[in-house]
Structures are given as structure tokens and as C-alpha cells.
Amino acid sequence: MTIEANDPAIAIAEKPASLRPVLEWIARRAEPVVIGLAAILIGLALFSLFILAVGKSPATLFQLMYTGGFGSWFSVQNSLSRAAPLLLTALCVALPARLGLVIIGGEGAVVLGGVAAAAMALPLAGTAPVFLTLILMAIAAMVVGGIWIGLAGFLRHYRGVNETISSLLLSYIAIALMNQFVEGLLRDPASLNKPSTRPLPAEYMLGNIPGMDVHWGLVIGILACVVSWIVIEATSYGFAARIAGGNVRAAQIQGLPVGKLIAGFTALAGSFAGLAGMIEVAAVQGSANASLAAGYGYTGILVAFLARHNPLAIIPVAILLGGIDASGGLIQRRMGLPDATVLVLQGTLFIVILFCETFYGRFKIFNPDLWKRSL
């Protein structure tokens, strides 16, 4: 028997004509999920080992972090909350994505937006009607996430700044800049040990959606993917963006806007970023504070990373490391280890996924177009 009697896609490609539309679509939607999953069972395979080499079982640990995540319904309703503000931050990653922008400072953008929300409300509440006033604090949150990763859009595409350095530094220069708010102007005196602004007054808190204990920052982010993906797909400024992540220099020269576009996508992704933090402000926290700095924007680059940058994708995979961030407390308490055990998790899953990237488009059976060529 010849290796190419063995070839899967030289079987496939024998089919009946009638079954090769169905077989290629199935064949081109499968390839990121067959190697997402591949590379999700990869990087527990690899966090295992970390597990074995400190004395605990790997087969607990998962067996918690289902537990933790979604075993119950309080586990799924506190995964469900952990998933709201990390499907804002992927949306943050993902669509500058889409013009070959390689974004990670997205964690800047929540706590400003996240500080300009509560700045907001404050000479507003108790005098402004409720509704008006979440409305105000989205809308401050947005100008102002949009306007701090607008800026590394801008950097990139005026003075040829790389906008993944200038990202990651802006987003230190944010965190520095809302320690300085919290613990100066913005400070509620009564905040001694943990420096703050005034809390929010109950009645102008973001409640819950009816019959379950999640805010409603998770149908928003929902929303917000939705609309991304419509963007995208449906509008000739995703399809213009999608040129120009293909090619910048032909989209230049078929005259798109590719300056405006990535201002524009930056300043686009920032916002969901920047309302992220107003969320967090207003459903979470009750108040800006440190707190705010959680890591959102960082594993939002995972979430991004593991949904192939599809924003319709993005939703899943957010509920699953919301999951995965939930069981958290429950492993440190039943194992003994830190709450860092799930970073290691979400680094190691990372960089796997970041290594498999490499597999797109080399494996014969996911393309159609070489099955012809098999013959």
C-alpha cells in the first residue's frame, strides 16, 4: 500500500461531486477548531506536568476547576459574571487584529475607562436620573478607552511606532495615572486602607439580569461581539480592514483609507476596553480603585488568541476562562496552591496556542484547494 493510497485527502477528494461543497466547507471550519482543541489539550498536557513537578494531582486540579467553574449553578453564574469583562477585552485584541495590529494594552483602557466612569458619576448621582447616568459613565469609559489605544493606532500607522510596545506601555502609564486619581483627587476620605472614590450610591449600581445572579455587563459584552462581528463581516469597512491586514501596500494603492482605518479600529477596540472598566465600576466595585487592575486586559489577549480573533468566537471562549478564573479560590482552598496556579495555566495555554499558530494551512486535509492537486 502507497503512502498516497493512506492520504485523507486524496479519499476525500474521490468523493461524489455532489459531496464536495459540503466536505470543503466542513473542511475549511475545521481547521480551527480541530487545532484550538489540539492546542488547549497540549497546554493541559503541559500544565499537568508543572502540577506533577509540585506534589499534586493533575487529575483534582481538573477535576476543581470544573467544579469551581461550572459544576453548579452558582459556579456557572460566577463564570458567567468573570466572562463579562474579558469579552470586551478580547474585542479589544481582536479587531485591530483584523488589519495585522498585534494590540496587548488593553488592560490600560479598563481602569481608565474604569476611573473616568466613576468620575463621571460622582457629580451626577443622586441628582441625575439613573438610566442618564449609567449612559453618561459608558459613555466617558469609551471616549476614553477609545482615545488611549486610539493613540497607539495613531503611533503606528504616522510616526511608525510599533503598536505592541507602545501598548504594553501605555497601558503601565494608565495604571500609574489611575493611582494617582484614586489616592489624590478623586479620593474618598473615607477610603483609609484602601484608597478609592466615593462609592456609588445602590440605586445607580448596573443590577442583574432577572432570575440570575450576573449583572448585566455580559449581555453588553454579548451585544458588543455581535455588533463586532456585523462589522466585520457585513460592512464595507470590514471588508476594507481585512484587505489591509492582508496586504497594507495593495490596499494603498486600491486607495483605502488605511490610516483612518486603523485610527479608527484602535480607537474602536479601545472603547470596549474603556467599557470594560465602566462595568467594572458600576456592577463590581461600586467604586474606582486598584482593584481595577485584575488582568482583564491580559487574558483578553488570550481569549482573543484562542478564538482565532472572530468576535462571534470570542463568546465561548470567554465563558471558558471565565470558568477557569472562578475555580481560582476553590483550588487554593481544597490543594493548597496559589491563585496563581491559574496564570500559570493561562501563560502555558498561551504560548501553545502561539506555537500551533504555526500549523494553519499546512495540513492537507483542511484545504480543499490541494485535494485536486492529490490526484
The other form holds:
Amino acid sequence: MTIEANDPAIAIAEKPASLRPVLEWIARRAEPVVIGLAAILIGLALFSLFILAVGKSPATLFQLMYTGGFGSWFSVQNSLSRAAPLLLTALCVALPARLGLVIIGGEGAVVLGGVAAAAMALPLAGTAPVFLTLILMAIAAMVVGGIWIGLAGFLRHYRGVNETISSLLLSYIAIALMNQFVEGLLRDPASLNKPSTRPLPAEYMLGNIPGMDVHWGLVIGILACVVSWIVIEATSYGFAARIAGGNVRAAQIQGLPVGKLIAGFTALAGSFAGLAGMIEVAAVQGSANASLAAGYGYTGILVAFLARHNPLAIIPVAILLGGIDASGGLIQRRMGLPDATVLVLQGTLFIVILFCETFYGRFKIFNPDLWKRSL
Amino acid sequence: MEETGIGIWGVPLAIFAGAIRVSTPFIFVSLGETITERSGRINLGLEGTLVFGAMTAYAVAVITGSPTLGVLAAMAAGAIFGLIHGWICKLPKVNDIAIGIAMMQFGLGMAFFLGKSFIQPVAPKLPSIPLGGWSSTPQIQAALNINVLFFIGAALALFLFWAFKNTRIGLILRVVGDSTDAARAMGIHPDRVRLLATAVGGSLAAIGGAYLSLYYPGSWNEGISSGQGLMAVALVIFARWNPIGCFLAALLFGGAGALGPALQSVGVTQGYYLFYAAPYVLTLIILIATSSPTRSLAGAPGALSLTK
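Can you now output the form predicted in complex with the partner chain? The one shown was the form predicted on its own.
In what comes next, the whole complex appears, and the chain from above leads the way.
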């Protein structure tokens, strides 16, 4: 790493004292940004080697990725639409992470949220007011998603069941349940090749943001990120969660209700993933079907880790990954690469980013407490 | 529904046959994970290793015409995945559970990418032993037509059970898994042992994948594994890190997985997808029943992060 090479610590110590707090503030906040960007660059370099190894040009690929993701107003809108569910599924990972929990079953909450939203909407559509129907759909999806992931949190605290494995098992169970509903109880007889629930009437769909070709899910997702950030940073619950995430014993000795915090945070996390399912049904698919299990839950894990579980950082990261997702089709058509190319890139980035965790705290430049001693 | 000739007895027979057929990948993945976890490390990436192993075995079998070479190539690929996982986990401040998830996504991505062109070709299958030759009933013949890997897995379980207790390597593995400090005091390098244990675990998991693509269901496609690699991790907990327990638990899981298809074959199609969820529900129930919030699990390696 060349980060240490131009260590400005010496220069900083001789600056007037008034500048120092500003520089300290910058240094402390620069660490995740610099290490994160370095990780992305290393990941892209490794991925380029892989693309070279299969005989294609990385330069063309990155250019197509830019064109497909952000090169035109059309592709930007496409990327933003794809970012909407990622915002919510990333929160499903990031919120429990504050308590030290690794939840990877967001996909299950997404599909069940979608089914719940469809089941709620179908008897109402055509009779109830549009706005009320959409609200009820969202509530149904959030309750079901919240119960699903909340169950993993509950089992973790009260039964000691590892939440990573239980949430993933719950996710497979959820997909089986969705298939059962869509093939059985809720199946639209008219859906032949691709079993679906009956479609929502067009006027009951969640529309687009005025002036854009992006559905309201983006706004909902961004709001959810902002609300989560406020909950974590500015409420006593968030403060208690951060303490419990740091040290469960200490939190229990302090009398913090760790069990309730875990159940509450996982349920909130799951309700966001469920909401992503509702948005997929109400804004994209128009019905609940197997397309709900499109992998948003899994990409959300990557988004959350990239954003270091910071809800505000999730917003740009989700848009970036939404763009990468959106460019997949273009890469497939123009370069003849499989659609899994995007998956390889995501996996590579994910590994390198976790790998680079090891560099946190290793560079003096980011730690003002060590500046003096380095003189 | 075709005429079975053995009526309702077809259901237990199908579950028995299914248990043997479906359990084999579980046996290999869970034995591999047992070795890794006994050394004090957890590898959640085995799902990716399994699928990548399935792809490698299929591709090599298509190209060379030899399923055995396919299995060996899968083992090599699995060992490489294990080495990557083990090497990254050695670094300070790296979360081994998160790395496992990342390796899972990476393994799936690589397998789907490199395996795209092998979805159409047909690979030669792994051989099986027709133990049912004495019977004139085709169902029994089919049920007792058992793949060689099943026997290898069973033998491996017995061998590992013996080796953990009675060999020097088994002792080293258990010491490293129970206490990093004690291992250092004995002059063992814990990181090196864990690296090797993760590599061996990866290569065994890849055999499980090879069985999927080269025998049952016996083709390569992107949906070949539905969480077997991860369920095996839960299975290891259920089996209390005991290789023979892993073997028996794998049979149980195989039976649960065979329940849906067996009932469907006799005409019970109601709730087909719910039966499909049976192995996952079973895993979850077992996890809930065997976990405890207050004490660590009996038999758990002391240095393992999973059960804390």
C-alpha cells in the first residue's frame, strides 16, 4: 500500500494549532473512504485480470459498464430503479450488524413481503381507494418481513441459534412458501407458463416519480435509509444497540434490554426487506411470482458490507451496484460474456473489501492520537 | 402415475433410496466442515465451493471423458477455495463468517460464469454398484443401485472418527480447535493447521458437488445446489462435530429431502412445495432444539466463533 508513503503527519504537527482539529476530523473520516476506495480499485484490478484471462478486454467491459449504468439519462434512471430494492435489502443486513449480528436471509423477507402485499391487494383492488390499498400492502409486507427476520433475531437471543444459518434456512423456507402460494392458493388460472398471482389493476400500481422514469420505491428506500440513520445515530435505542453490539455482557450489566433490542432491530430490518418485496410487486412485477427471488437479498449483503453498515453510505453504494446490475445485459449482448459476469465482479469486490478490513488501524495517518508519537 | 407393482410400499422404499441418493453430498460437505471446524475455523463458503466443484467436475468429465478425473479436478478446485478462505481468515480483524458469505457469492459467480458453456453437453456419469441384483423388482433394484461415492463417504466417516481420537494429526487438530494458546505452547502453528484443515474441508465439499453434477441429479445447471453447502454447516452442529453423527444426520436430511418426490410419485401432489421445504424446516428445528443461549454446545471446539 502506498498510503503511508506521503505521510503528512510531520507537516501537520507544525501547522497552527487551530487547524489541527479540522485535520483530525478529516483524518478520522478519511480512513473508511480511502481504504474502501483502495479495496474497490484492487477488486477491479483482479477482476480485470480475470477478464483478460478469458480473452476479453477489461477496458471495453468497464466502458460498457459505465455506458450501461450511468452513461445516459435513460441508463441512470434504470440504475436508480434497480437501486431501490437494494437500499432496503442492505438495511436488512446493516441494522442487525450494529448489534453484531450477521443476517443473510433478506431474500426470504423480500419474497414473503411480496406475497403478503399481493394477498392484501387482490381482494381490495377495484373497490378500495388506491392510496389506502398501497398503504395496507406496505403494512402487510412489513409485518410479514419483520416477523421472518425478527424470528432469526429472537432465536439468536433466546435460543442461542446462530442467526446467519437460521436466517438463510428461513429464506429457503420462504421461497418454498412463496412457490406454494403462487402455484396453489393464490394462483391466477390465466398464468400458464409462469405461475403468478392475479395482476394488480394498472391504476393500483405504485407509479413513477414525476418527471422521471423511476418508481417511488427509490424515494421510499432513501427515506428508510435516512430514518435508519437517525434511529442508529440519534436515538437512545440506537445508542443502546451500538453498546450491545460492542459488548453484550457490558450492555446486560448496564441493564439494557438486549433481547428486546435484538428482536426489535431484526424485526425492523426484516420489515424493510419485506417492503422491498411490496415495491417489486406494486411497482415492477404487478403480481407476486418467482421473479421476486431475483437475488436482491444477496446483493443487499454486499451493499451493506461495502457501506460498512452505515445507512447513509448505503445510498451511494446501492446506486453504484444498481448501475453495475443494470449494465449486465449490455455486457452480455456486446461482449458475449455470460450474465454471471456481474456476479463474479460482485464476489471479487466482496472478498477484497473484507480482506481490506485488515488494514483498518494500521496506518498512522488516520489516527491523530499517534501523530505526536510519530515525530 | 405408473404401475409400481409394490403399491404403497413404494413410499418408504423411495424415501430409503432417496435418503441414500440425496445424503451423499451432505456426507462429504459435513465431513469437510467437521475437519475445518475442529481446527477452530468456520467456512460458510462451502456452498460456493460445492457449486464450483460441481461445475469443475462436470466440465472436466465432459472434456476428458473420465468422471474420476472430474472428481479429482473438483477436489483440487475445492482445495484452492479452502486455501483462499483460510489465508484471508488468518489476517487480523477479518470476520470469518463474512468471508464465508463472500466466498459463497464468488464461488457461485465463478461457477455460473465458467460453467455457462457446459449446460448443454452430457458428461459421463460416476459408476454405481448394483446391490439389488438379487431382486426381480425393478424398484428395489433401482433403490439398491448405490453410487461408489456413498460408500467412500461412509468409510471416510468411520476413518475420521477413528483418526480424530487415535492419530497425532487428529490430536493436533483438536488442540488447535480448542485453544490457540495451548497449541502455541505445544509448538504447533495454529494458523498453518487451520489453513490446511480449511483446504481439506474445501476439497471434500467439492466432492459433494461432483456427486451432484456427475450422478444425482447428474447434470450441470445453475440451480444444482439449493443450500446443501450451508445446511451441512447446520448439520455439523447437530452432529456435534462427530463424523459418524454427520453420516447419520446426512441420511436423515436425505430422507427429508426425498419425502416430497416420494409422495409425488404415488400421486400425492398437494403441498408439493411445502414438502420441498422439509429439509430446511428439519434443519431449523434441529438447530433450535440443540442450541442453548447460556452454555456452549457439548463437543464444540473452544476456539470456534460460531457458537459464541
